[in-house]
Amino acid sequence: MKVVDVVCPFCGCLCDDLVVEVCDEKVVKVENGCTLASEKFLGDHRLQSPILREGFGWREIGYEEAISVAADILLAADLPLLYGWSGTHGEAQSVGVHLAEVLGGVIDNTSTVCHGPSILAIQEVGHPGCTLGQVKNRADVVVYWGANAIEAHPRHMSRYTTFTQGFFVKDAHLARTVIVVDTRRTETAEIADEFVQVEAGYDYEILSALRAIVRGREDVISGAVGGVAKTQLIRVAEICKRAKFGAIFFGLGLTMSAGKHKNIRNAIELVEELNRHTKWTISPMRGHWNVYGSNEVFTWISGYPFAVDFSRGIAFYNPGETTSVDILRRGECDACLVVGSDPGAHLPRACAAHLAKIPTIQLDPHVNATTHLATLQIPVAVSGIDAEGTAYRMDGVPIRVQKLVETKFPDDTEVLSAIYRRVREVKGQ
């Protein structure tokens, strides 16, 4: 059987596009997809059943043992950081935040460690953005600023940028200019009109002599700036300024250099200066598949978009103070629940250490590497493949991923609405 227009649950691009050929209850071909769809749609290593430490082996449990396990270690907690959710469907996430602040612990997403200082930035001077799809149709110059979207998200400039007919820019590849700012000559700057090569660390002065020249001041900039010449900068602003419609997509280049959430600042500024001139929008370039919508769910419910703390009954949210790495590493929290995420892999080493301490609970599909630091993994369902749910793209644009196949897992929502329920059951609410 081959099912259309499936949904790609692997990055923040979320193609609708896909051809999925499913037999006997398995993916067997995948169509359209990039690389790494195909990977995550073809993969068959999975975890068949909850394990639980034992101390240096497993054991197999079965899943009313492994939520009752899960539910004990949270309630037992002082703290607990219940963390990652970007791998996960909205449904799953809505449960989370439940879940947080029953027990009275901290949830945060990973935005925490890849575009929290984007949503700190958008909350300071607002957020110019558009759809992909008013890119798609409408911009002539492209800016990848910090991005190499050629590996982290394949199917980008093929289906939103370069690569790809508008209804306002029909001979695409011709009529786009796309230029790269980067710290290295990626596989994106390889095929980019205009390639700015800056020092490490030099962004928000580079931004800020772009500003100077948008807004007609180049006499204040030196000879170079951040190992760019000047000449190179006035040519790059005068291109912006003379775009029918511009688009800038930024990455962790950008929000994990020196400057954070300033420098987004200041490029989203940059986008108000061009403004003046024509039209501009900026956009992050998002990773997770919907770690958009763990940002949306949170807000709604919450408030506040990551790092929400329930100890004091109420949502508090500090960044720095409240954000998942600030706590592991101060060893504040004492048990960890990590939900569609994988922080041994990817959390700085003293947090995982400090993981590996403490009791952690895992919700993955698959053995990675906060398995070995973890007390307890229950195997759930993939959403997009054996799930439906909710899912946000890059752009902010709510789309359902649907159920393909049938599996003898559970779901996120299912597994975690039953702890939660153990969770009330028990504290008598």
Contents of the next structure:
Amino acid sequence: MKVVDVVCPFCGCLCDDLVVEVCDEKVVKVENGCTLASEKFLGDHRLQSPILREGFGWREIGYEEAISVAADILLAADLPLLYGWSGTHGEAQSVGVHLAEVLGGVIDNTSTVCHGPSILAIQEVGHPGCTLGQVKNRADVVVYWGANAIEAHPRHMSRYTTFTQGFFVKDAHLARTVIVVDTRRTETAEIADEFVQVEAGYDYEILSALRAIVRGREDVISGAVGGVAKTQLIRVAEICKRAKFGAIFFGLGLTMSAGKHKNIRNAIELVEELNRHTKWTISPMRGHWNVYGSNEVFTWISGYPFAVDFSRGIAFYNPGETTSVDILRRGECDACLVVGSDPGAHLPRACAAHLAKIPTIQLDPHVNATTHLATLQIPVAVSGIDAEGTAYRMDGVPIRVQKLVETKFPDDTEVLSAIYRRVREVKGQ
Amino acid sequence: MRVTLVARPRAKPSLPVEAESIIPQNFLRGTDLTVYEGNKERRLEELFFITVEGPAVSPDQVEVVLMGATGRVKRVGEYMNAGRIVIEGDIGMHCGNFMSGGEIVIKSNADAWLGREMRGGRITCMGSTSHNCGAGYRGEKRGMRGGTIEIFGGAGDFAGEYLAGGEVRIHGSCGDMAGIEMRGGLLVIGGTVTRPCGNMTAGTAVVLGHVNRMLPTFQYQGVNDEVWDGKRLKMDVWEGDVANRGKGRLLVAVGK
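Here we have the form predicted alone; I need the corresponding form predicted together with the partner chain.
What follows is the entire complex, opening with the chain shown before.
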């Protein structure tokens, strides 16, 4: 059976035009998807039942026992950390926030290691953003800054920018000017009309220089900034000012290099300066397929998009203090629940070492690096393949992901709801 | 009145303690105060051995002395308006948040957000401090607005971020982006600093040591004779941040 208009649950593009062939409750073929999508749909190696660490080995247990053990671990903690959430659907994220509140824990999503700085900058100066549809139909100048779209978001350029026709941009490949700013000549840089190669960590200086040039103060800028010649900076500023509609997309090359949120703030303020001349927007290239959703869900329930600390019964937020990397590095939390992420593979070594010291529970369909640090792992259905739910695309558009095959596994919402009910029962609520 | 708080050994010493109740004015009503250890509310005496000596009728007559392992105790001195707090060891984040009067003396190191959005009074740190010293809360438009912070060691990144008034003196070196978004006040750095004063609109920053990576959007104004700490120095004067239409002053000792 062929299923059309399938949404891909891999990256923040949430491409919704895939055709997936299903046979005997298994995905056997994927059309229209990129390599990453195909791997996600066709990959297997699922953990078959919950496993509990005993001594140096594992014991297979039932779901009922797993839920009871998980609830007991979280209830016994003085500061539980609930981390991940970007690889699951919004309904499960919602239960997660309520669980954190009833436990008095800290809930944080993977923004803490990706676009958290973007959120901090937006909280300082706002977000002149738009949907990807606007970019597709209007943008004649597109900037990729610290983002290698071809390898990290392989269909971004063919669905929304360089290689797709827009309502007002008919001959897209020729009509759109692409500027790539990066520290090295990436695959994306190879197809750029203008490649700006910056010295690593000098993005802030380049952005400041561009802001000064756009407002007519090139007189203060020296001959080269951060490895970029002043003549190139002036040329880039002119291209930007002449655009009918410009769009900046930025990635972790900007959010995670020196200066962090101040880089993003500077980029937003460059857009603000360009908007005195023409129309410009700026958008983050979100990584996990539903990381934007975790920011949305956390915000509509707690008021904060990530790093929310409920330890005193009210929501408190202060990245650098309540972010999971900082909490784990300082060894503050005494239990951890991981959902929809693999911190064992992605967080710094000191954080992984602390996860191994404390009781760590993981909800994940597969064995991964975090499994080796965990006390308990509960396998769940994969959202977008054998579970349905709501996700948010990188531009904030909510899209429903489908259930394509029947499964024996419960989804994240079911497992988390069961833990939540158990916790409330023990607390007498 | 002298109140001595000696930290008791804790089963989980890494757990953060939130102790905004530790301010001089609260001890006028006794020591029946609470703090949070993780998600548990504890009585102050569960976490500290408490000794009270002498009387006091107003907060300025109260001195609170913290001893022992206090490096994870946060928010000490928050909203303090008078009196004195002496910390014999390290202190956790947010020490002196929003304080408007009195004095805090830290004999060792202070964690991040020391003197966040402080309005008045004085903080002296004999050791070093971490990031965001004298800064504002996330998304806040103004950091420290009055008072004095003096650090005898160094500071982390974003020292004096959004500084709007008062004085921050750091005798050692700073990390990245000290004085970023400055709107007023005085920031003095004795040692080395990297990329100071980005986006500043007003105020004065003085670097007596070396500047790594001066931002490209500061306009050179020439050399001035200036007197700092009783010494006459030749200083390069820069104005900016031009990217932000700023009129702040950045003074850097010549030849450093």
